[in-house]
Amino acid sequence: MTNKTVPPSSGEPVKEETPDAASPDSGTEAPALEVSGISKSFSQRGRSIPVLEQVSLTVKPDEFVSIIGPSGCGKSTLFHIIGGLVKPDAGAVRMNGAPVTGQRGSVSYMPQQPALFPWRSIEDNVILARELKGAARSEAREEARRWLAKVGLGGFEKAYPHMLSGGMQQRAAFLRALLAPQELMLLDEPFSALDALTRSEMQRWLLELWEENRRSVLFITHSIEEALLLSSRIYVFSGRPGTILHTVDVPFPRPRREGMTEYPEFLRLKRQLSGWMREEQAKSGPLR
C-alpha cells in the first residue's frame, strides 16, 4: 500500500508563526522516535492474526504527531512495541538515533484511563515516575507542587483520586507523564472517556501546556478535529493489519487558536480525513 503525503492546499494561505519543522541548522538531528518497518502478528486458536504490517513513522524533537485509524487497527499494539512491552516480528525502533527495540523504560506513557493509584495522594501519584528513576523525593515534591498549581490543581496536592473529577484526574495523569524523565510521551486516547464538554476543555488545556513546555509526543485519537487541532503531522492507519495509508502535514501556524476549526482549510482537511476513515471503517466491518 502506497503511503501518500498530503501537502497543504494552496486554497487557504497560511503564515507560519512558529515552524514545527526543525531549522536547517538542526536538520541532521536524529528523530526523537523512528519506527522502521514494524510488523506484528498474534496467535489465536492456532491461527496467525496479522495486526501491523510494515509501519514506519517518525517524531522529531519537540514535535506533536497523531495517529488516527479504525478500531482494532493495531495503534495500541504499536505503542506497546515502542514502549518495549511487546517485541515486533520485524522492524526496529530507535530513539534519538539509538536502537531501543524491546527495551522498556524509554518512554513516558499515558493510557486511556488516568490509572492513578487510589492509595496515593495526587502529589504522590504525580511524582511516581521520578521516584522510580531514583530522584530525591523532596525535590520531586517541590517540582510537582509548582506544576499542580500551574495546571489548576493547586490545593489538591493531598487529595486522593476519588475526590477529583474525571477531567482533574486526567490532568494529574498527564502531569505525571509530563514530569517523567523520558523525552518521548505516548498518549493513548487520553480523553476518550470524558464527556464532550470536558474533552473540549482538556484539548485546549493540553494545547496550551504543550505550547509552553514542548515535548516529543505521539498521540492516538479517534477524533479528527482533535488531531488537526493539536498535531504537526497525522498518520492515517488502514484497517487491520494496520499500515500507514496517508501522511498529512498540518499547515496551521502555532500557537494554535480555537477559531482555526472554522478555517476553510481546516474544514477541507477534516472532510478528507473523515472520508478516509469511513472507507477504512467500512472495510473493517462493525466496531469491535
The other form holds:
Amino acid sequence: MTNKTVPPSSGEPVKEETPDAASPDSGTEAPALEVSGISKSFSQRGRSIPVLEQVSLTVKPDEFVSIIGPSGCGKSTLFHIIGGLVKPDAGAVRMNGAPVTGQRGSVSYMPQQPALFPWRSIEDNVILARELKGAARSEAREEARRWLAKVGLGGFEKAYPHMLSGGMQQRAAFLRALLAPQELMLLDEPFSALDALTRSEMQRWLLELWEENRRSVLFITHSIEEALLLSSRIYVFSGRPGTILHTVDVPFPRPRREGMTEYPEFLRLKRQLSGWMREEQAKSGPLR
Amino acid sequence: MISRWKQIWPPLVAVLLFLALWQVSVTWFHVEKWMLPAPSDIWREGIASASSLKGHTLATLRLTLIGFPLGVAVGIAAAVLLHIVPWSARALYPLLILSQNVPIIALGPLLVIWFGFGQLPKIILIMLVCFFPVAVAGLGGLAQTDRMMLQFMKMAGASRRQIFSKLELPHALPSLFSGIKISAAYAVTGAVVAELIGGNQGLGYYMQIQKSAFRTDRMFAAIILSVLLSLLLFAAVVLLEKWLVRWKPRRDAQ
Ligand SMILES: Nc1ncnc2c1ncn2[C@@H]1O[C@H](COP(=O)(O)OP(=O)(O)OP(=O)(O)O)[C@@H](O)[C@H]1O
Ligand SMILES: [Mg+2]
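Having looked at the form predicted alone, could you now put up the form predicted in complex with the partner chain?
Now the full complex is given, and it begins with the chain already shown.
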C-alpha cells in the first residue's frame, strides 16, 4: 500500500560522493532532504542566543546520514526546523526538490525518549502516524502486527507501553517511525536512554533492519562508534552556535559486517572524530 | 480477595467501635433523645419510617443524578473551551473563581426568584457546586500535556483537532477524574442543600420538617442515608475511572 519496503536495489551507497554536501544535485534524483543555510537564534531574557549558523546538509534517497556534536549545539533544534515546528531565521528546507520550510507532516520522527502514548496498546501506538494521515485502522493494524512479530514484539500487540522494557519500548517507537507514511526519518538520539549492552544490541538490530528496508534517515547521536557503524556520511557539528565543522564519508561497504569495528580504517576514523570532538568540547569550556 | 478484605476491615472495625462508643456513652450519661439519639434509636426509627424515607431518598437521588452529570458536563465543557480559545482562560478564570466565592445558601433564594419553585433552581445549584472542581482539574490536565508526545504529533502533521482528541484529552483523563471525584463527594450535599430552598420532597426537605419537630432521630436517619448516597455515587465514579483509565500502571502493583 505504501512505499514501506523499498527494494534494496537502489540502495548501494553512491561511491562518487561529492565532498561538498550542500551541492544541490549530485545524483540524478533530487535529495530526500536538503537543508541550506539554516540559521536560528533564540531570545532568552532579552538576549539573543545564536543556536545554529549557516547549516547546510543533504540526505540522498535511501541514505543513512548522522549528525554528531556536543550537547546544546542545536541538533534537536535543527530537527524541529526540518519538521516545521520552529521557523528558521534564515535558510530553507527542501524535500525531494520541493520547498517545505515551516511545513509540518512531511517527516517521520522518533524523539529522544520513546514517548509512546500510555493509553494506546502497542499496536495502536505503532500505527499512530498513519492514523493521523487518515489510514484505515484495521488495515494499518494488520501490517503493524506483522512488523511487531518481526522485531521481536510478537505477543505484545495488545499490551500497554508500561508493560515493556526500555529496549522494547524503543523498538516500538522505532517501528512507529518506520511505519509512518513519510519517507524521511528523523531519529533524535534514539538509544541515549538505554544501558550500554542494550544499546549495542539495538544498534545491530537497527542496522540489520535498515539494510533490509532502506529509508532516508537523518540520525542524531553522541556516540562516534554508533555513527560510524550505521551511517554513510557523518556531519560533525561545532559547539553552540552549531555549524558544520567536518563532513565525513564512511567508506565501508554494505551490508556492514560484525567485525568492522576492528578495521584499521574504522579505528583511524574513530580516532579522528574523537579528536575533533575533544577539541570542540575543550573550546566550549572546562566543564563538559 | 484476601487483600480486598484486608483493605476493608480496618475502617469497618473503626466504624463499629465508634458506634459502640456512641451507644454506650449516650446510655451512660443519660443524654436526652432529642439532643443525641443512640444508634439503636436511629435504627429503630429508620425502620419505622422506612416508606417515607425511601420516597425522600429516591427524590434526592433523582435530583443528584440530574444535577451531577450536568455539572460535570459543564465543567468539562468549560475546561475544553478555556483550553482551546487562547485568551479565554485569562479572561474567564477570575469569573470561575468568583462563582465559588458566592455562598450557595445565599444563592438559593435568588435562584428561586429567577427560576421559580420547580426543579430547575435546584439543578442549577447542584451544577454550580459540581462544575468547578471538574473545570479546574480538567484545565490543569489539558495544560500539562507531555512535550515529547506533542512534538511527535506536530511533526507527524496532526491537526489541532487530532492533537486534542488523540493526545490532550486522554492525557488529561486521570486529572479530570480527580476533579469528578471531588464533585461526586459534593453532589449529594449540594442536592440536600438545594432541597432546603423549596419543594416538598427529598432528604433536605425531610430534615427541615423533622428539625422543627425536634425529631433528631429522624434527622440522623436522613443524614446517614445521604452519606450512603454520596458513597454510592463516589464508588460509581471510581468504577468508571478504573474502566476508562485502565491503561494506567497500578502504583500499588506488587
Ligand atoms: N524554544 C527554545 N527557546 C529558547 N531556547 C531554546 C529553545 N529550544 C532550544 N533552545 C536552546 O537552544 C540550544 C540548543 O538546544 P538543542 O536542544 O537543539 O541542543 P542539542 O544539540 O539537541 O543538545 P543535546 O545533545 O543535549 O540534546 C540550547 O542552549 C537550548 O537552551
Ligand atoms: Mg537534543
